[in-house]
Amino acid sequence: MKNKRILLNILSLILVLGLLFLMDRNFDSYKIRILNLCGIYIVLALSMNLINGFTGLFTLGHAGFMAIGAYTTALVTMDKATKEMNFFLKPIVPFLRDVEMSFLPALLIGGLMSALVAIIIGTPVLKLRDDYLAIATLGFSEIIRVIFTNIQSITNGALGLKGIPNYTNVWWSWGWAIVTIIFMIYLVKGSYGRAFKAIREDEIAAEAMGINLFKHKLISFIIGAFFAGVGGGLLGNLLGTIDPLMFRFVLTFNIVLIVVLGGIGSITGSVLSAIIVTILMEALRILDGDIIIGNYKIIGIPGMRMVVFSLMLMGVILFYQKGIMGTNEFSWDWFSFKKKSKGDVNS
């Protein structure tokens, strides 16, 4: 059975790969924009669901670790005339001017730079708890978003970076979400998941029974935080372009929003939401403008996108007050169908 199901799980991949092929090929560079978001925001939200998901933290500083990831990636893959021309009111700091590298270490530098801001955060805010621990982290984020605003000669200030290189393509975001569920699959199921899950459910029965509470929650922290960091390095250069006021505490709720609505401690949950919920923020676009059906033209109104959505997050939620998944995973035993047979149900 244990080979059966590797053998669809390898089955599956492939087939995912192939269907991202045939996506890469046939659709045009704005639904191609629309896949590439996908995998980023899976990529977010399975970070910041395994702090506050399988771990129990309530933390609100995932714009942040984003924005330190994003520049960070930025500012390793421009060119020197780029950031020349970036940097004109006051001159990037010398020892980045002349920096270019290719796109994956300069990935796991804006990962590892998050990682280590996390070290330096984590150590004093995660002896708080709960509602402390949120607004001290989200003080964190938007700490560091002044932060970027005002050390013009490496961030640029207000101004933000322009002409980042896009290397963002569906394989990079892709291949990043499909590295996370899996890195995160083996996580959770693995001594240290089983730890993070009995911090969340109790945090004194699971000192009494030897785990370091500390210890753990410190590398959830991190390992959220290096994928928050990749997540925010793929977005900047899918987009182009970056600016601090990106990073507001909105896109921290944005991947509250895509974690809770698919379930709290799911991966599952958390793949499916962030499809989801990025191809209905795009979809529900045309109630924005005016709609024209046979000789009746329905007038626009702006926002009208955001009331509908709202509306229909709440009924979701209303219905599955746990979330899409709750706390379920996908299981290909869902497709098993075998009938008992009469001697069994007779036992």
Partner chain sequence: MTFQIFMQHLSNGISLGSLYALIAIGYTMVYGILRLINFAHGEIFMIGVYMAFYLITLVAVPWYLAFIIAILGTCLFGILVEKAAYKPLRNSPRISVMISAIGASFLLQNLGIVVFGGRPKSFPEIPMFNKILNIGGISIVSITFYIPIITIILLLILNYVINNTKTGMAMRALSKDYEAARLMAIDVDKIISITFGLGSLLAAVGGIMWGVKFTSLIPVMGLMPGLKCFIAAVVGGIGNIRGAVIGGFILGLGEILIVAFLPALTGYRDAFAFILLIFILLVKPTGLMGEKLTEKV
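These numbers were taken from a predicted model, which means no experiment stands behind them. Residue numbers count along the first chain shown, from 1. For clarity, a rigid core is taken as the largest C-alpha set superposing within 1.5 Å between two forms. Compared with the form predicted together with its partner chain:
- For Ile34, the Cα coordinates differ by under 2 angstroms between the two forms after the core has been superposed.
- After superposition on the rigid core, the Cα of Val307 moves by 2 Å or more between the two forms.
- Taking 2 Å as the criterion, Ile317 counts as shifted between the two forms: its C-alpha moves by at least this amount when the rigid core is aligned.
Moving from the form predicted on its own to the form predicted together with its partner chain:
Just the single chain follows, nothing else.
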């Protein structure tokens, strides 16, 4: 049975890669961009779900971590000439001017920078609970944004960076998505994952069982921040231009939406809802423009799209709190046609 599962896993992975290959070949650039965004949002949603869903720490600092990752990756991948063109108000610090790296080390450095900041901010902040933690991490991401607007010689201030090399393609974004999915599955199944879940269910009981609360919270926070940083880096190099205004609270809100919709504490749910929400976000763009049906013209209202998304989030949280998957995960057993006895329907 176990061998069969591994075989099925490998087969489905090959299937996904084949599908990606076909889509990469046949889609136009707009659709490929959506495909890329799907992959990036899977990374981001999983990184938030690890902290919020599996460890039960409600943090709202994702935009900050993404900003760190995006800026670091962008700055170390841009070439010298582009940097000098960007920084016309204030010259860039010499150290950053001369660096130029390929994409993989750049992304890793972006993620590590973000993880480093997570250690610095997490050490004091993770002592807080519930809403205090949420508001402190939200505050942290706002502070990052304000700092990035003001350190002109490193981030080019409010002008942002333009001409970031477009390294992100389907293979990079989905490659990272698959790596993140596999990593999260093993992490959550392992002893750390069990400790995270124990902390989520009941901190005091978990502590009584000998789980080091602080250590595990910090680990979850750091890993989440690392992947958020990588996601930010991928996003920056996909869009080709970033500025501090991009990393407002709205960005965190989008990821919260994905996590809640998919089910807080479900990897499968996050992956599914990342894909659904990303595609919907593009599909619903028609709401902002005019719709012509026959001879009738419905005048589009800018901003309608976000209204629909807010309504969706409210609807899910008010009427269907579990989201798509609840805390369930996908398993091959769904497809086994053997009749189950009534006792293990829930197993």
